[in-house]
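In structure tokens, the next block holds one chain alone, the form predicted on its own.
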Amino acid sequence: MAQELGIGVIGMGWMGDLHARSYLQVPVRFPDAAAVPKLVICADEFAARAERAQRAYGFAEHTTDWREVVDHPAVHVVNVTTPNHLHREMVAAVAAAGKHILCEKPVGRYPEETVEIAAIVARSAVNSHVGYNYRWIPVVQLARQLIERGELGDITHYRGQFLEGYAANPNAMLTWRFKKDIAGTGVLGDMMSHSIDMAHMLIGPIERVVSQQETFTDTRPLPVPGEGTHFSVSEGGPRGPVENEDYVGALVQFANGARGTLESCRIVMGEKFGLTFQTNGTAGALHWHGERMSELEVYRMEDEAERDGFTRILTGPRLPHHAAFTPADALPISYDDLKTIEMYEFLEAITAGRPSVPGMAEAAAVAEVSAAMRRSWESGAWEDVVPLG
């Protein structure tokens, strides 16, 4: 019989909503799961948002005090989906209470804070998971399998990007993501962290980097507290300063000798979901683009001359987790579905008593690369990726 695990969610903005409805889908999509989630209590500083979330998703209770989620006797797992500046205090409290933690990336405001939080969790007896959900795309999992099996030969090159224009409009609102005291870094933590994590999963550790950054839009309209998201636009009204970077680019060298580039930007015009990777080896290559999430382009050197070129591989039930959502080839799964997979994988790790991946250890590894990039902004030189703390 499946184990019932009580769930608490702190922060009921759009990401908290997504976590809640993803838990509801776990027993539907994975009927043989070892754990069944039960939504116990949700918290948000805005009472109306907490009440709405309780009604919408069937939480037994709601509150405006996040500590009530941590202390609730029926809660076994706490999801932290608040802005970054609250993560350290909340995660530390959850770990001290002996409850498992799913925290949204990049965990801390700055790399050093992420590593500090990871160390707090490591000293506890709890499991952790971090929201690098793009790992779970079925064709991305296939890409990892092809690389691990050596079908590309020795990896020589890797190019990863996360380019989005959600803030390309200079009237996109000055939400917390643009503020140093709340978000910490800008695109480095918000988007580049995904590219670093993807590179780690596919290629392996990064040894050194040389990086640059830029802020292209200096001011934005002030938001209405409790309303809108970082995709919202406001015409007119007072404006405030953008306090962190819009763009980060880097040259990277991997521990296995591969060379590459990583690039992220939130104000680039024309890009909607430009999370991509291209990797080349001595026997083949892979191309993938997030706007065609269900397609992987594969090149194999041994292909016959008249078929020399990339082959398009479409998602299907033969790939990891695809069949949980559709039995048909080529029918895509959604961003919400990736979060459902994330919740499922975390709960499975808890019931099996094994570390969940990606967890705080993987978030700390991303943070160490991010820290090297920040040092390079100051030095203008190559910087080694070294342990923090």
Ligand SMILES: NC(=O)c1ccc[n+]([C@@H]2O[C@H](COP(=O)([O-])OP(=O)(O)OC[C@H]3O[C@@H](n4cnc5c(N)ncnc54)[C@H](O)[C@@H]3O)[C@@H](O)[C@H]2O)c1
Second form
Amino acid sequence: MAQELGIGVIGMGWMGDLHARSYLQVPVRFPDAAAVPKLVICADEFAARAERAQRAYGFAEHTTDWREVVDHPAVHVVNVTTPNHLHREMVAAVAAAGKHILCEKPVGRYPEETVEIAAIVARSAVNSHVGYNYRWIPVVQLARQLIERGELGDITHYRGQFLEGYAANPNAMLTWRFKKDIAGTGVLGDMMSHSIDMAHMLIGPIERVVSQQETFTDTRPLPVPGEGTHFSVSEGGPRGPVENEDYVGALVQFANGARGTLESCRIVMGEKFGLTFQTNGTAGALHWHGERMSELEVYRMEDEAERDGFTRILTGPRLPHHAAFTPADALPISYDDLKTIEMYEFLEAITAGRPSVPGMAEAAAVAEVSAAMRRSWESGAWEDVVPLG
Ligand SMILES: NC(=O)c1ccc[n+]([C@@H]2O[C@H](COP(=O)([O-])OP(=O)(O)OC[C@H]3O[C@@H](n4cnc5c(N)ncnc54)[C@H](O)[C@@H]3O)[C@@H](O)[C@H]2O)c1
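With the form predicted on its own already on screen, would you show the form predicted together with this ligand?
After this comes the whole thing, all chains and molecules, with the earlier chain placed first.
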């Protein structure tokens, strides 16, 4: 008999909505799951957003006071999907209430804050999960397995990118993502964090970095509070200053000796979802691009000489989690489906009493690399990745 777990969600924007509908999908997609989520209460500071989410997803209650979510006796798991500046206070309150936490990345505004939040959670008895959802793409999991099994030999090179144009239009609105007091860092936390997490999962820890950053668009139109998303654009009207970086690039060295580059930008023209990796080993190579999320290019030295070249492997039910969405080969699963997998994996870890991965420990590891990049922006030199806090 599956265990029922009460779910609360705080912050009903893009992610809050997605978390809510992903929980609804868990029993549909994973009928043998050990836990069945029950949507108990959602919160947003704007009553209209909380009300709409209650109606759309069938939460039993809604509120404008996030503490009611934390304190609700029927809630066992709290999802923190508000902007970054609220994560510390909210996660600390959830941990103090003894409830499990699914917090969106990058967790804190700055690397030090992420590590501080991870330490608060580590001192409590609760389980945690962080929204590094791109790990769950079935062909990315295949890439991980191929590397782990040594099919690429020793890894020598890794190149990871997350390039997007969501802010390429200079009239893309000045949402919270561009503000230091709310977001903290710019693409370092927003997008580079995903690339670092992906590199950690595939290749292992990063030991040292040398990095640079740039802000290419200095001002943007002011948004209307409570309206729009971070993809909204406005013509005319007052503008305000962009306070954090549009671009981060880095050379990196992994603990296993592999050399690499990581690059993230939110204002590139052309790329729409340029989350990518390319890796080379002594016996093979892999190429993956997020705009073709269901395809992995595999090169293996041992393939016959006349077929020397990359082979395109398509997603399919033989790969992790794919069959939960479709029994057919090659039919892609979606970004939203990755969140359903995330919720399923988190609830399975809770019921099994094992730490969920990626959790706060993995987010802290990403933060330590991010901190070394920030130090390198100041020093202009290679910086070691060291424990923070
Ligand atoms: N994993 C991913 O792929 C991914 C993608 C996008 C965003 N994120 C992360 O998710 C988080 C939220 O991002 P988003 O794009 O959903 O933002 P958003 O602006 O769309 O939504 C944030 C919501 O929080 C609400 N809110 C603000 N203050 C509140 C308060 N005090 N109490 C209750 N609600 C409050 C806002 O009204 C808004 O509805 C961020 O940490 C972001 O980095 C992760």
